[in-house]
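As structure tokens, one chain now follows by itself in the form predicted alone.
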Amino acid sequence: MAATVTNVEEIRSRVILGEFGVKNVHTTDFPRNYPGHDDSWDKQKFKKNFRMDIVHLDESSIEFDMVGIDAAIANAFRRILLAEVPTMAIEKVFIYNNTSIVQDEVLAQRLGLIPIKADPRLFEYRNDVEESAEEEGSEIDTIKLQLKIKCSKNPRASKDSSDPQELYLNHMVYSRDIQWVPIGNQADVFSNSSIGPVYDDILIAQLRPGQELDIIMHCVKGIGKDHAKFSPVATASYRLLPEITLLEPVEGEMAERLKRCFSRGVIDLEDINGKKVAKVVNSRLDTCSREVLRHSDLKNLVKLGRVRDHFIFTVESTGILPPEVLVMEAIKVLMAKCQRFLNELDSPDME
């Protein structure tokens, strides 16, 4: 009996994976499945268990652990953090003279994908009426760009030299030659924050003397389901947390080749009475290669699973808003959701 309950709980909890495939991998915790174990939903027992962990935060990116969900909300988490957390980008591209190598549409399209560093919560979004009727936009909705430049030779160059570098003035166009342009009170509003480009360094153009840039353009609010260059992150991803157990003591030479099997610091080896033998110091940095299943002496020593319910989240920001900040935008969008479901379940309507 005690053999069975230990095989449902597996079930139930693990995602194990075998030599020639993945087994648990649907969900099986529903209602009356399984005999002695009540899976209703418990909205207490889902609070006791539900926990988030960071486990290492910087500027640009968090890494972060959701225990106790389902891969449902946490793929929903995910998708909200790629399309729906919005952003201020450039929508509005108005060139004036655009003299260099570049096409007018390449140019714009370049333009519209570099993050620019402005706080989405403190604009309105832009709807159409008010685009057509106002073109320049108000102060609460849209961001003026300006960039103007023009190349020239370098009177101080040396008739010898071939470097582009020291021949030509302003050859280079970068991120940082866009220069924010306030709208009515702007300059008061955001007097102690920087509006601009996030990234200084991003190449836009090449020029040579005599060619010019003279742009204007437009950021407005928006989401990344409308497109990219609005979505705040380079990347949201997450996994499933690894769980190694060895079934029987590794010793020796099979040891070391059950080490190198896994990423560096998985497995380690301690000396017990002169022997070397292996022990899992820690499982959360496997990356699921699968390369001790090749060993024929090894792969029965081994149970490679994942936790069903402990997903490892990374989120790497494009620079727009912090990390953390991102993460607690998407709850808010999560929660959104959520109320406007349940409203319309309260509407007449659904009667």
Second form
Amino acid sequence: MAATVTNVEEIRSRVILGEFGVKNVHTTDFPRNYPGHDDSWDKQKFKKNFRMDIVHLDESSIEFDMVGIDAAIANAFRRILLAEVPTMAIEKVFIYNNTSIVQDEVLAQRLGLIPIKADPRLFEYRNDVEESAEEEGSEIDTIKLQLKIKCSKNPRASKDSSDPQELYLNHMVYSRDIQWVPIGNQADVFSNSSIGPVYDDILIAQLRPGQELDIIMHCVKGIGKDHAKFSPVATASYRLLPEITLLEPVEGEMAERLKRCFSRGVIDLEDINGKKVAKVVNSRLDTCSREVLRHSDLKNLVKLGRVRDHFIFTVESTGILPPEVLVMEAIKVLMAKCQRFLNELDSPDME
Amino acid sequence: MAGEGEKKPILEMVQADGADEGCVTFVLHDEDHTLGNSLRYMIMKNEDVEFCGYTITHPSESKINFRIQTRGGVPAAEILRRGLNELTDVCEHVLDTFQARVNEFKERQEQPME
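Right, the form predicted alone is done, so what does the form predicted together with the partner chain look like?
Once more the chain from above appears, this time first in line as the rest of the complex follows.
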């Protein structure tokens, strides 16, 4: 890499969006890479530069900025959120009767994907999944649910009606029809309303008079790596903060066009001496579409980049745990991973 | 090879014949890019490290080969230990900061905007 003194800082801290590609993608701030820079790990320096800001937080989603950390670690948090934070989900489905048109295996798959509101931190993993296939789970690792419903004709429906809503009773099976069957002391430990589907309006199957479902389900603790139904998030992603720099003043018609090249709210037009002058007001809103680089007269007036260590995280929960709890759990999972190997290094088997 | 009833290995150390303890490939079982890449970053930040990298041996095997080569004969196991400890420190700091910010945000939401 031919790094001159002038652009070293840019190479180290920015990802450059060019017309035909993206430059400076990789982290390069390692010891001995740059003369005059001390890039060895310094805990105090990290603590000084690291910062977080919550931008938005509600029951189901969170947006926050994580600044001053490397992509390797930010990406670890993202990957853990998707695949390694545990939740409870339906794993075993015992179908005693299913006369609906939905096949047993399709029904079981649909049931598995329903988010179950139960705090996974209060349960243990069930071990030896193969062996205990026939066994009842215990109160510390299993939640038992029941779905028992039968469709019938509505005796009070008017004779010439053709509306299924009116003609039949129980013809739509929703997640609210799933009942929790406490095992052992679960009824005392968990208050009655706390376990069951997160959303009560998930359609599971449709029935016609005479058809019925009689199903017992076992929920166990698992992680998204094993099956996506265990993933606690709807989405977990990050993007780098966009940075747009105007290299020269842009005026008049060009300013108008420049404004339209970016997302709404990124560029503002200021009136200076009767002339419209473009100004970058909020580059965070940009989608980094690089539209501006298609305009031959504009492309040399702007510099598009992204800040390498500024991550804008968006985490959307499935509703099982609040989003801020998910992020904290993800961080703890990474710490547990480290601890697992530290213990192994300390164990006497290791020479 | 692990026999019947023997517990699955978590960490193995592989060394070439005659190599010193500064050049070691660690086999981390049940890990992937999540720990591999973040740990590689922390270890590459260490002045004593000549080389650090990892590979996933095969998509159907859940293990990674994690290679460390050190300068001046520093034991690779010590470098690995330091990397794990530093990564734990980073996580702790991120967790504390996040918790503090969430609490601040919630307090601010409870108070009506002026």
